[in-house]
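Let's start with one chain on its own, the form predicted alone, as structure tokens.
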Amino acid sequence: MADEGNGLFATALAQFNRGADLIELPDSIRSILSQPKNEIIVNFPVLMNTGEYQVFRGYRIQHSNIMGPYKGGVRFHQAVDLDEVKALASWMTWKSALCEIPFGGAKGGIAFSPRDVEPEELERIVRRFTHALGANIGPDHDIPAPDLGSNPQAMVWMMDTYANSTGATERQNVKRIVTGKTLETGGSPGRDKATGQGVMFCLQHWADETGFDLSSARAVIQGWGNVGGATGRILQVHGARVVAASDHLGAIADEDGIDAFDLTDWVGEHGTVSGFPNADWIEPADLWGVDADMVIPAALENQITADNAGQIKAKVVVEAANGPTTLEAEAILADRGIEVLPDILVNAGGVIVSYFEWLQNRSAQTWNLNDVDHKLRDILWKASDSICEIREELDIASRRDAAYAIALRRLKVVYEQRGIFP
């Protein structure tokens, strides 16, 4: 087992063999799989308001796209790295094979805190970055997202980057070279929730597989932002109650509830849970050991790790983050009896609704939101009727193991079916 300090491309790799082993992957594939096929980085200078220019480093980690267009987000965030890229580009592969959309997996990023710079300030680093990486990505070559730090506003900076970039008979053509637009320039209905939404889904089959009551349930949420706040929303909705929250500024708990909707609006205008007038303040570090029935991590990566797993008291960890569960913590929620939802299952509902975008961009059409929530509830649900399937045909006891070995296979038949050129 890789130590904690290996780094988050070292775990990718080891969740990676694991499922590798389980379905005899040949070697060859495997190493194929073991490393991106690109690795670009950009420095790039931006004009800033004081005058002066600063010079930017960003990312963009192309792992596969045997199945399709690369596909992924792009971060701005101070800890960006190429190792944490590479490993959440790795994800992104998995995550479409193992729902089945026609993508592969990319993931970008820029190394800078966007709180950090003014508006104009942010566009002109966006705009400069997109330029930058120039014909790295396209339409039907990269497919940009939003991600931890960016927003629907940033992609529609690098559309228009980008289509003022190309041809003047192309400009309408090029709508999807991003995904997670905002709705007036072609986004989905749908979008804005789609992480959460897909968290519920999963958390629903869950439930019905094992006989659970969501609607009595209680949860902690870490980490209160796109994801986590329309998690939180939408199990609110349903019955539920979030009894813990927590961000980068301070964490909340109260028993009896905390309101979803009333917590997103002081978010929305405080941009932090701390102080919130209608629940507790504890010491984040206290938030693991919260009574719930099941723990939500919706932030950065390796948020539970040995020194915390074992305060987890719920049922359930469900990976709404990813990359959030070390493989040591992973080992000790297994020896507990705590299950985990892995994240390349319960968080694919933005790269599923962004799949919707693309395909709604390219037909000029504009989908409705039952009709998208009702398509991305079957893919996830097809999706973790496979885990199901799988590990009752290989024993597996590990959600992620299954959910490895089922992309993978997927992978596998495809690699050997086009072969490897030349």
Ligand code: GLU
Given for the second form:
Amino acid sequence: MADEGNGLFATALAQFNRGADLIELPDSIRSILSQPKNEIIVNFPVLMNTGEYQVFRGYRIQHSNIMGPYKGGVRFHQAVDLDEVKALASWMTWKSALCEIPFGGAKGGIAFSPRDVEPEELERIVRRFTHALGANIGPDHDIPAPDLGSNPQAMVWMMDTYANSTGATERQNVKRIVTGKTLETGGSPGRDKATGQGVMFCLQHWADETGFDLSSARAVIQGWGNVGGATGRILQVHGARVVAASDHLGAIADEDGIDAFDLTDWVGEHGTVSGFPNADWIEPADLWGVDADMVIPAALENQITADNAGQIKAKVVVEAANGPTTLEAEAILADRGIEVLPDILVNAGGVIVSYFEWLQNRSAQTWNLNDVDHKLRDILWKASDSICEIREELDIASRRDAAYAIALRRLKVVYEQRGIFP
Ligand code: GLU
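Switching forms now, from the form predicted alone to the form predicted together with this ligand, please provide the structure.
The complete assembly is shown below, putting the previous chain first.
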């Protein structure tokens, strides 16, 4: 296997190789899945409000399409780079395989801070990126979605740009080129909260299995964006309480519970949890050590590290973000008897409801929210069941290794049946 340094993709490969060892994945398949199939980088100019042109760098990494079209979000963040997007793309492949969604894995991104541009500049960046990707994406080929820093409006601009670049007779047919759109333009009920809802379903299954009392549990949530906010609100509705929350500008705590709905309103108005009047300000570095039952990273990767894993008091780390736990931190947590519910299961609600949106667009239908939630729950509970079964079968403790083993077994069977062409 290629030397991938010590970046995020190296972490992703280490996780993959552990799973591959467990199921004795043949070397031929292992080497194919150790690299993305396609790495697309586009540098594109955008007219800024100053009247100057600025060149942006965008990525679309297509990891695997053996199970279906490439699928995954686009991230807008200043730290986006090739290594990160490769890791994120591979995680999409495992996520869909684990949940039996007929998609492959991809991820994209643009290296810039969406907070630092004007709304009309953002629109031009998104549209120009979509145009630059051209035929590299397509409604049955590679289907983007929101990720950190992007949102439903950005998806609508992508869809509109793509649709306007096709022939007139195709235009109505290509809505499913992106998922995570607004409801009015073809989005699915429940897509907005899907990742948070999925976190809740996975937690319910785990709580049932382990005898954990979710209805009185205290949660620490890192990140109050789409995923962290929805998770906090859904937990609160089920009786749990958020005792600490943070974002890129600060952290707050209150042992009696922070109202997740009020905090969402506050963040909507002020753009940050900082300054929220009904909680105490704490040092962001102290977030992990807050007395709680669950720790839920819902922001960037590499947040739980060897430096802070020892501070965690919770019983479980719930990976609502992609790749939030470093390899070293995971070993420390395992030694300390703290469970990790892995990202490729826990945050799969987003891509699962993206699949529902794609199906609805294909058949020009709109499902109701109840149906969406029930179907999402069934898929995540089935995946959670299969993790329990394979842990017993292979006699392993790690839920991440179990999740990889399931995903990789499915990929292995498909490779073996299809063969490798030519
Ligand atoms: N960006 C989300 C993820 O990391 C959702 C991807 C999608 O809906 O395609 O899973």
